[in-house]
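For reference, the chain that follows is the form predicted alone, supplied as structure tokens.
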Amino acid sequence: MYVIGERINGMFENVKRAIQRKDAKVIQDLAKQQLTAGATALDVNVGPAAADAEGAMLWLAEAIRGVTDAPLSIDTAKWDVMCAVVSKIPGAKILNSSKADPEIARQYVALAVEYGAALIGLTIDSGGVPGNAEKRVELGAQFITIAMEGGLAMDKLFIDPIILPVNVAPQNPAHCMQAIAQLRLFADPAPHLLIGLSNVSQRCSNRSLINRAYLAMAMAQGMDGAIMDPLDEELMNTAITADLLNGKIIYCDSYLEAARHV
């Protein structure tokens, strides 16, 4: 399971202070805490913590950089912050990410291809997110075509079908399984398949329990990445049981302890 920790985004409000007053400890225990948890990588989002996005982006993976040199993932919706600052991180990258109409898509493969970055690609298009699980494997399929065509490698490719709050929407969750199990048919080998994993239970009670079930049930339909909080124990232990039990990983007493230290 490819995890991304979530942790280190200006949406939180210590991530936020630590931005605003240049506390790179803050950021640096962060790091450690989320990969000592078994995160594979770091997302790095500035979020609403600064009006200068780009010198923010830069200040964080700086500090990251003084700690771990982990692939870090560059989390931001303006195009020209992704261009300024994607040649001064150094280190492995992932370009956090882009919709998939052709002429974005085309723009951040080619990106990705020219810094060696990953990228993910989101099941989204210019009329906003799918409807249902058909467009969302429409969607993915054509970004699946462009990166081929653009030279980016399918294990440097993460395809997210954009799970909503079930809340919101309650067969959001239904429609991106069903796309995830369908999209890993469109490749040999087959992309990465990813959600931003938190967002199924936003302002739900039982939050915890939510994101549990649904890693489980995403992961038995071939996800094998998230962007989710690695610093919480049980849901790191549900993803590692459903690796074993997946077959991706073979059985003995201590398995999460040894997974961890794989």
Contents of the next structure:
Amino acid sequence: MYVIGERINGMFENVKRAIQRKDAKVIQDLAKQQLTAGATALDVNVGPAAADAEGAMLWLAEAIRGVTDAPLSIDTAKWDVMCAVVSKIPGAKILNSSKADPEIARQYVALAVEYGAALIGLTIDSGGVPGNAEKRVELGAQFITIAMEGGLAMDKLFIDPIILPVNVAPQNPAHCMQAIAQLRLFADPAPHLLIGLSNVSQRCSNRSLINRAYLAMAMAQGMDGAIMDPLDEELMNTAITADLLNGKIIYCDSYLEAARHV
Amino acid sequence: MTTRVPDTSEKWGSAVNTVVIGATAEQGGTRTSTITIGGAATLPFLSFEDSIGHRPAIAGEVWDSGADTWPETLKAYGDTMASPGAWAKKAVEFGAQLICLRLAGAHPDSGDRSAEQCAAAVKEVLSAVGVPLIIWGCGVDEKDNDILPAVSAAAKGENCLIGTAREKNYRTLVAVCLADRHKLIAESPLDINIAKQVNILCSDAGFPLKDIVIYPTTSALGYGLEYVYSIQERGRLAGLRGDKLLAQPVICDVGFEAWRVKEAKGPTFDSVTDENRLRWGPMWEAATATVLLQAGAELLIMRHPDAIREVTKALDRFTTTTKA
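Output block for the form predicted in complex with the partner chain, input the form predicted alone:
Expanding to the full complex; the earlier chain stays at the top.
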């Protein structure tokens, strides 16, 4: 399971304050905690509050690079911010993210290839978030084709079918699972299939339980990546156990500990 | 018009650990040579795919006492079998690159030799030969916990490989191997789940995973070898895919297992008139070893000089690098 830690995001109060006060230690501690807990990569999002998105992104990346070389998921919806920061952030990167409209996707694929970065491709276009599985599959397949044409290897492509909160879009979790099951068959090797897990439980009660249950269900369909909270220990245990039940790791009595063993 | 054949070679992304056994004078020991095993980044001998790592090594099996129980066919070692030092020398002459001293005489049912006697046997072998040493206990938990600390101390600094640590009995051996800086054999009973578990137990007890060689249990041709093969192969596939708890090199107890079976140890069966009957044993041992090499064995403990010679020749062929 490819876990991208979600905690370095300006939407969280502690991160927002750290950005404002340039308190690198808060960010570095969050980076280390998430990696220790089993994250493979770290999402970096300056949040809506930062006036200078580019400057804040570079400051966050520099702070994190002070403690780890783990891949950074540069999380911004703004093309100009992405372009401005990608060359200035050293080490492995994931561009998070591109929409599936061909002209937009081609630009992002080219940028990812130029910098040896991975790319998250959303199954969303100018028509918005699809209301069914079929449109997600269509947009995902379109993205896969554009990535192949642009020379982006499938192991560097993450297709994200866009999960919406279950309280406002009750059929959406099922649509995403259907899309994941179909999209993994579109290429061999398959691209990664990823969701922003916590979104499924926005403004719900039992958030952690909903996240956990959905993680296991989506992994059963072939999801192999998630932007999620690695500091939720039970959630990480669920991810490891789902990998076990999918035959991805070998059982031993201490398999939870073994999976965390580096 | 030409059609390009697609590249179907596997890319694994991880590799088997590398383990060095033995220490020369500069390294704080008295060995004249050391042995490095492991390092393969692909399945055995697929040199067209990636690095096949270090050449697997052959250890000659020597007992501290009790060799009178060995079958007649194995008496190529002659009178030397009365003393572990002389026996070890003979095994090196026969092509062994290490010596595996099995403390069979310490077993409560076959001599019950003391910790001091075992330590003396270790010292005798260390002074008789310059090759690295593997030391294998008698397999009885309580007795091993009594003799192995003394044995380990007697070989301190020699960077031996000592076994075996098992799921229910590993703490003593882990502690002494750490203290005296030896490598460790982690044993599991033909069970990949337990192989992984023993490694994590040893690791939790403070022993570095990179210094472990695993013994997933061996059996002989015709006696479950295919099961052994599949267990070793599954472990190796997991290791190559990045499971750090299954990335250890593998040791196989070939001679011991091959020479337990009736086809190998004979006497001549009444119904068998094959004039090569005496060759069956070495052939059985060599065939068992060759199969296990293909399953990923890095270290073979062997007995018969002819079998050692044949497997050495096979290894010459397997390790000749061919570029596709």
